[in-house]
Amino acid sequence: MALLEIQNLSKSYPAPVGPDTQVLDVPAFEMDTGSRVAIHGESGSGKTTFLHLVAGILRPDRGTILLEGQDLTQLPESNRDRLRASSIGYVFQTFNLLQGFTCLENVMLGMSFGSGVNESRARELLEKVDLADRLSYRPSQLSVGQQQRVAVARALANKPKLVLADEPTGNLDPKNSRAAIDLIQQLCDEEGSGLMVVSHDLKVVDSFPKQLSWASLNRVISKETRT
């Protein structure tokens, strides 16, 4: 069985005037276990609302997403929130940690949506980013890629099947850059998770076994280009 597979996805929003905007339409989809693929695209081409959709934080309005036989597209929402945080790991663009915890405490506070807190992971998972010196520091007190290690280690905190990855190189210097990714495939490739990434940069794709152009995958984006 495939770990997910998607089938005739797509996605709209309200215009300010006149029809919907349509910025999503896949047809179809597949990663395998423990697979490794990064899909490159222009910012604002609709990449983000590719994995807010299989994550289960949107809805498409239509389409299946089946993540290992499960279509998360006829759960309700609260169902949709306890498999993600039990199955799904996202390394936000933007981090999303909450200010006003620790590293340690941002980690565990993954794991409390999820099978429950295990101190001694998240310890464990901030020592493997290099950031066992930094347990008691809250986000402000980090460097931009200090932050994103804490927010890769908490997407890795439930043993997730599949780790979603929006941007993540985006804030980083190209040093940092690197190192990042290569710090993400490692931690999946130990803990066996999928690792789906979205990306711009062409060398942060090129460092992937399985490369995929958004436009290949988007029928949006094909019939703008051939427009």
Second form
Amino acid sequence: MALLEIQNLSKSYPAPVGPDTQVLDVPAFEMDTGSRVAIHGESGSGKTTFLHLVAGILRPDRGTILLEGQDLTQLPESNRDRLRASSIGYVFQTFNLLQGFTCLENVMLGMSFGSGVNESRARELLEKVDLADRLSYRPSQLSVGQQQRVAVARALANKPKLVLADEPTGNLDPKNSRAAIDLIQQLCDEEGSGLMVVSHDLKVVDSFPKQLSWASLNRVISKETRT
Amino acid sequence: MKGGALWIAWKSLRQHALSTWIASGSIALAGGLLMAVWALRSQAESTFTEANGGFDAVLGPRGSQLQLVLNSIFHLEASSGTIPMSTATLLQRNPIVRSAIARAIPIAGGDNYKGYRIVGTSLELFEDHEYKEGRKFKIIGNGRLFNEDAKEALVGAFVADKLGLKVGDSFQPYHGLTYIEGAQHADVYKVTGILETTSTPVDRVIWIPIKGIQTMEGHREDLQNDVSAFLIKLRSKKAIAILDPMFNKQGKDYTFSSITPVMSRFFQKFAWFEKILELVAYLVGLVSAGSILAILYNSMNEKRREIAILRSLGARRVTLFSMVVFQSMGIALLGILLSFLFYVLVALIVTGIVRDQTGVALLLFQFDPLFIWVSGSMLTLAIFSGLLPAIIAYKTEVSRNLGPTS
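Structure of the form predicted together with its partner chain, please, following the form predicted on its own?
Below: every chain and molecule of the assembly, starting with the one above.
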């Protein structure tokens, strides 16, 4: 069974003047369980919106998003929240760690809305991302590369079925970018999680077994490209 | 505890420790003030009204009822004059009065020793009288009562402690109620006993035989048969209704002062002051509620991103709503705890002052239902103050606040 199946997904935002602006129109998309996909596209082209829809943060105007056969678009918000907490991990470009929490607490925070806090697993994950000696550090006391590794550990805290990574190397230098993307892939492999990365960086995309162009997925971009 | 709204709320309060302490401090001030004002008022009124030394009334010279009670029972204020000792005989002769009064003990004042009042009285006060139900005055250690014909003294516990007087010590009284170094009488008194602490005004007095005051060197000879007042114990409180008009309306020589109603009227005179303090406490309460609202509201503006992150991690709207309410409750609980500390501090100072000035021990450290009432009110106020920020947290749009988009 496919991990993720998307059909006729579209999303518009209200425009300041005139009709709504459509940013996304994806006729079909599919991802297998435990697979890895990288989507390449320009900045500001609606990739984040796509990830937000897949994560259940946003609701589409129309279309279906099946995660292991369950249609997210038909679920009420609180159920989508529960599903996101238990089945989806999210890695952000700006890491989005909570500043008042230590590394260990940030990872445990990822668990607290899902499978429940498991401190030994949180420690184990931080050991895996080579931060065993930084457990009680706060994000501001870490380098950007280390912060991204905490974010990766947090995304995997609940053993998610799917990890979504939005420009995960956007704030990193080339050396750290490579290391970060390798780490995300390695951990997702170990945990058996599917991984979908969106990035404008071809070097990042090139390291994935399956690569897609956002323009080929999103008909809105295709139309713009044609015009 | 780790995980969930409570944990996040706790971490957030710690992260914004200064704001938390400021808001809690204002709650402490409001709660502490309210508790102090109300507890002090009710304790002071009940204690002073009940601190009657086991007497129901005072019979003294014509004048103010309040002054008579303050002077005779609390040993404050000056006496408004004297009445003849023969009044006792007069009381015995009148059958109505005789049947109404169980005991009438004379007291005479006018001297001091190093600022503490010397009061003359009869042995009946120490031998037969109960200053509280079932409790008579006791002499500690190897002391004894004074001899009514000798220059001997019984010293109240507070005075003995302050002046270091002990059995066998001698002293010379000073004339008047105020200690003036050169105004010493020639008479020398010997301490025969120290009274056990009673937490009543008696603790602040040096007691000598009534004859001692009347015949003290330097006192007016024409007043040698006079006393300041008679402390009255009634057979029944109903007798007040007979004795009050008899002495205060029909007669012109005496003032009959019933202790409890006089003290109640005295405290009613301070009701306006209490109202002002109450108003101040309410205002501080409102300010503290406002500060909680402002602190949480401002932090909401800063924390929209954090809230969006939590939502992206799967936190439900209701979890975030609860988190903010828990934060306001946390601030309130800390404030309530501090308000008790504030109250204890005020109570310690006030009980010390009242004890020093009157000998009366205010019972400010016992449970009062108003503590629950004040704590509950502060908590409710804090929860209401947290509602608006909690609604903002509830409504925060995740997608718009998560940071850069690609």
